[in-house]
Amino acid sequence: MEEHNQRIIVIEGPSGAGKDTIIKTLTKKYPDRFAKLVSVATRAMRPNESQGNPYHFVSNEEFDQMVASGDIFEYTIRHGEKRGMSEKYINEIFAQNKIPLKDCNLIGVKALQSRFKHVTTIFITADKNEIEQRLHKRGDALSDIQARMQDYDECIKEAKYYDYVIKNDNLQKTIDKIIEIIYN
């Protein structure tokens, strides 16, 4: 059963906007206080990868069987390999007394909050010039970050869902701003 301060924070935003960067700085920087929420995924974990980074690595049946019990629900189909979030790696942060942090698209969002009473979202934002310059900067290739700055434009206007937005010109002042309304 969920309590009054068990909270999902959905921290959104197009392509380099920062928010992979905003995770990993507030589950460092705050290790008793926040835990990433990983997905569940069914392709094949990369050399450099591990269980639970950047997904919890499961079989086609097991991912079907999880469904099935109603643990997964929320989940996407693309190029035959399936991700979706459950709701049991949720419980597991909140049974350690952590809020999770999750980056999700607005269908994610929709499901969180069907699921669960307190999903605050946070779309983070820069701007496109700024962006474009954060991809070369962290070796996208080129075709990659071609198709990212044609999708920022759609991506932006998807803000208005969100409960929040902050726009990312400096980190350590985003982070303030999301402690501030995680904590206000």
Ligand code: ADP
The other form holds:
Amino acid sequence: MEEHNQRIIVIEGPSGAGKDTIIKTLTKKYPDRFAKLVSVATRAMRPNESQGNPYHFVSNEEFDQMVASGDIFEYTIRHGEKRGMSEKYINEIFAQNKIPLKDCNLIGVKALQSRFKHVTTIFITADKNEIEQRLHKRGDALSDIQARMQDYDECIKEAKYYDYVIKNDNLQKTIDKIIEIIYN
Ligand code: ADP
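Next up, the form predicted in complex with ligand ADP. The previous block was the form predicted alone.
What follows is the whole complex; the chain from before opens it.
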């Protein structure tokens, strides 16, 4: 089980803190070191999406089979749509000698830790008003921004359960800190 000794990095934080940007920057800057771990989902693919981006799209039956076989080891159902983490895709990344980067909440962290020995968790934060500005800039709908700002306080409370907390004011500095955490 050598691959289970390999490391997984979790990047979590409130919406707008910069998780997606950080994961994209790391995988673009160091394509031979990092890969984004993509979840499996049953929802319909939208016009601007493709297989693997932003999900590995599967049918409901395929999803259920992956759960039954134990490959999908954590999942959620929302509005009848399923989304989960598959061990197969983690092992694919390990096989390429890369480190998987995943954004997931504490339930996801627990599930990862129950299967993998080395899970390093990093919580990304930013000030509430800064986040609100970023969400506007990102072009989120006003109703989405409202909902995300309501989730902010709840989300921030979970920071203490993560191994590291980084305030993402300056993207480059955040990237440097993450590299330092991973490679000491
Ligand atoms: P999340 O994935 O956590 O929801 P995003 O990565 O989508 O957040 O970032 C939210 C917005 O903030 C994006 O428009 C992104 O370009 C911007 N952003 C990310 N990091 C920074 C930063 N350090 N400084 C300023 N803007 C940032």
